[in-house]
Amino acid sequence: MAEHVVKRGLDIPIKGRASGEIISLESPASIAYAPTEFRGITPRLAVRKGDEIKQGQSLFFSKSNPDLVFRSPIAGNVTEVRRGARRVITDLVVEATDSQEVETLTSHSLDGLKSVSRADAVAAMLASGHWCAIRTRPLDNIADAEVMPQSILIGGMETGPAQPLATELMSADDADALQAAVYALKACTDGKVFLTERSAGGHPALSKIDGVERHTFSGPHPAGDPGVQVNLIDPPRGVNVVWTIRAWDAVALGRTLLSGAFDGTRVYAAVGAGVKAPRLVKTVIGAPLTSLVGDTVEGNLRWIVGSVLTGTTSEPGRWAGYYARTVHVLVDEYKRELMSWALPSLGQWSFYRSFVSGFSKATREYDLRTGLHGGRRAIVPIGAYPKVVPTPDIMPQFLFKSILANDLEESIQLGMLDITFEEAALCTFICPSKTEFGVILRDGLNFYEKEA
């Protein structure tokens, strides 16, 4: 077992992490998919408004690969197909009914999956409704089933701010489901399948898995990011790609393969200072945000689906996504203090030594809010960005300037295809210029895909 110690990065001590027992919620009155969440997929509807559907029935599929389907976690009626600019489908809403009908898929045994062919494994995973959980490095697109990956990495840890841990997202009983997914994924590559976990106290389900090469990680965020782990274990060579999938998403895939029924259950964490009682809840994919969060504090709030670093701003009337396992509610109010730059600011936290807290390691959580504490300005060359970027040989300041200049060749040489969105987001968090590096990186990757 190889051990990796990540020294560069940053654990953000933000208030509002969820803990305690997982609360099982009643089946929601409605669920929704947002096809725009699945980058690179042009959706084609498999249902129409007013259709009655079974649990696990296909709602839409990929235009470029009709076998790549997205399934409903509940039985019900299709009540809305919302569209945005240029008729892009933004929401597909299903209201629950009392129907108990379930779409039946092909079930597999562990022994059968252990010797499955690549074609059969790909077909089964595409039909499962969970193929979209498999992403690529570089570019972070949904994996192309026709491309043989250099290797596959299954990430079994999470280090993001207020994100639920692997021990909260999986149980020891999930070992068989995870093993089924490992066998299916292993059939898709001639390379290795890597399984990563936390150095201190790995998950019991991960210790029982065969057919993988194990790696442990320790250190600050983004040590748990699969993209960073790929860069440190087996970075893509030449035109090759590496597939990544989170272990808890692999469990959902494995359950579907073994049972022959779409597994749409999800554990979400409702976190943040805007939530009265941060909690872990068990429900289904695409449940309403309000049902996950429960009671909120009074005042202006900002709802974020996903991490505060890389999540998406949302509204309380919308639904949770497929990829995110967190709904973070921030208090969107902040007061400006006269001469605050000259005060010790004992109750505040900063990455820099502009506050007293900057001279010591954070020992408690802070109510970090959305204020910029200043205005936007040109990039300030203070050399801080490399301190939060663990991917080797990345000079963030020069990289992002080359992307802004549309210098594609230099951007690639400086690591545009290597740096992850978590690393870019950490650069934004510590940036005195308030620069949105994640947006810059996405624009650069879009330009690369257009020109490639």
Second form
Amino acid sequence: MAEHVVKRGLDIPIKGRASGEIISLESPASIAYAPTEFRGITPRLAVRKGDEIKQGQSLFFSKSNPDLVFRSPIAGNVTEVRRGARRVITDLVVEATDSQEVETLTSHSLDGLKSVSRADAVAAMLASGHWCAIRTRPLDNIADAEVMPQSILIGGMETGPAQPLATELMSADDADALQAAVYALKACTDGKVFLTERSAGGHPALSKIDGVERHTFSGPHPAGDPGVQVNLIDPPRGVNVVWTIRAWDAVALGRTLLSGAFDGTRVYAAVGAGVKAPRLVKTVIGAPLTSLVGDTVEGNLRWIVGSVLTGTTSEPGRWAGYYARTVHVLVDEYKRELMSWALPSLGQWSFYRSFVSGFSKATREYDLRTGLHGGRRAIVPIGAYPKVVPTPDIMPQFLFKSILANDLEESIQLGMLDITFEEAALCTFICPSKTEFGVILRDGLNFYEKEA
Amino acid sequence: MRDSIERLFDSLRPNFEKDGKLEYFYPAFEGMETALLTVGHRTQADAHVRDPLDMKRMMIFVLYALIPCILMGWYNAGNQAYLSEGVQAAPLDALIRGGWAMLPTILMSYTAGGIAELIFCFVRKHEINEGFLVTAMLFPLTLPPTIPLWMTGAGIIFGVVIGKEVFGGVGMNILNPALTARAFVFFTYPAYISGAKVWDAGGSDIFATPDALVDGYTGATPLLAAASAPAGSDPVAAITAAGWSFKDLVLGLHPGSMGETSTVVIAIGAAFLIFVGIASWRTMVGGVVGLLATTFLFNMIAGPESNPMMLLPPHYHLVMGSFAFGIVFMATDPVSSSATPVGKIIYGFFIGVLCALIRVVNPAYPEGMMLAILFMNVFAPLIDYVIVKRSTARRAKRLAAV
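Following the display of the form predicted on its own, present the structure of the form predicted in complex with its partner chain.
Below is the entire complex, every chain and molecule, led by the chain shown above.
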């Protein structure tokens, strides 16, 4: 067991964290997958509009690997295939019916999985419908089953703004399911399987897991990001990749492996100042956003699937995604202030010490809104970016400039493949020039994948 | 009040936006609007929320740090003018007279520089760079109080255009624009910015009335006094003879450029800038160490017949001339300085070294801070290049395939 104390980073004290009892909402009227969120996959539909489907039936699969399937968490009818620009499928909608039919998959025993071969483990996990939870560092693509990863990291903590904690997403009962997933994952690599968790207070489901190397992390966000943890524990060497999976996604994978039925249950958190009563909701993958959020406050709102740092803008008529565990409803308004550059602005929260709040850790939560708080400018580097980037030997300013210059070789040397989106988003958050580093990084990685 | 201002700008905006009658002047409108009201834009991409610090606040904080220097320079300009006439003036009188010397210079700097900045904003269609607010204040503080107004204007225009705008504005420039402006004036009109006669705000024409100076008031800066002492003599004695103790030099009631004389008020500004995290302490510490180390070395190797500056103790160097002002406000300019933490120390260190070299070894100029900073501005990208290469090499080694 190794302890990591992350010094660089930033916790954004945004208002509207959900806590308390988990509300049960087992059967929403509809669900949808958004295939665009699965990086590195070209979807091929396995169903057509109007088809009647069983719970756990395959909805679509990867063009490059037909065994990599995505399963429906509910039984019902495929009612709509929404397409966006260039006929990319944006939403694949299934409406629930009274049907209780369940597709049966192969079930496995814990003992059987303990000694499973790589081929069997891969086949079982691909068929489980949860393979997409395994992603690679670098690039955050869905793992390629043919590739032997250098190691696998199971991330058992979350530090993002207003994100639910591991204790809210998993319970002590999930230990067996997680153990099943660990055995299956372990069969996929010659290297180690790492399990990470918060330094303060281990999770009951994580404490007894066998066959993993434990690492604990403390410190501000992005200490809980699996990509950052990979960089600190076992960064990918040469052309190697490291697989990452969130512990709660591994639980769903493990449950499916053990039971032989697709586990589509999911806990989402409806958070943010736009939600009247922030809450945790137990429902199924891809539930409608409105059903998760409940009542909202008056005014112009922005619905974000994921966190305010890296989440994507959605709208009330759409559905929650596979990866995100939050719907963040932000008040999308900004009241312009008179001469604020000259005021002490005591009520404002800032990373910087030119605001009073910059001197100490936040003691309360702030109703942060969508104001850009300034005009776009060229970068005037006052040495702040490295303070939120815990990945070692990254110089964000030079890295992003080389990406902007389309200098692939230099950007890779400077760590374009290592820096995580969470880190880029934190750089964006604190940038006084209002530069959008996440956009720059995404463009850089897309350019890299096109060229490579 | 706030609402009526917002309504006013909202009603005027269509004229300045695309296809409006005054579209060309949008940057001026935008500048005025966002000076009064914060920028109204909302985030379009992730991250969806942002830190409230922007370039306006950052630059205004540098101006806050300059306030003690401005007040001190204001007073001292008047004080020196009276002293040159043999009068011990009351503080209020000194302030009034100093105001007449200093305020028009500052006003000129903002006006002429502002016009140059605006013209570029119109032509290049970019918003006003707030960095100009700092540049236009730093520049007059590096000038003697007797500088003709038109020279201030010509200098700041050169600084804004050649020092900054031709590269694309704040953030793209290689040299510090305020020092570029000063260097322009320094080399174009040397008689008005160096020597012994330019530092008091007394006479209207400094060259017409050289005899107006009373006995015992030479008008020379302490650096000039020390540098013009006979070879082999004690420079401290020369400074004392000119009427200043070490304490006087620290307080700064002696002739010099308007903002540079008082180490105390500069230190207050430095403390503030470091406190709010806008200027780098690394550059400052590097500079102080570089200057002290080099001058100490000169002290060691000085012979009996050597140049008096060789013998000047290191701590005197620290409080004389424009070293303190330069290292705190000019060298720390985040754009023209080195951008890596280690690079900042090296960059600062060599500014200190070069400043000492020019002061001591170069016979032409008693002061070397401006040239030292400009020289290191040019070398800052090279320092960064080396540091970045070392870092990428370390990464490559760490991540090499086993």
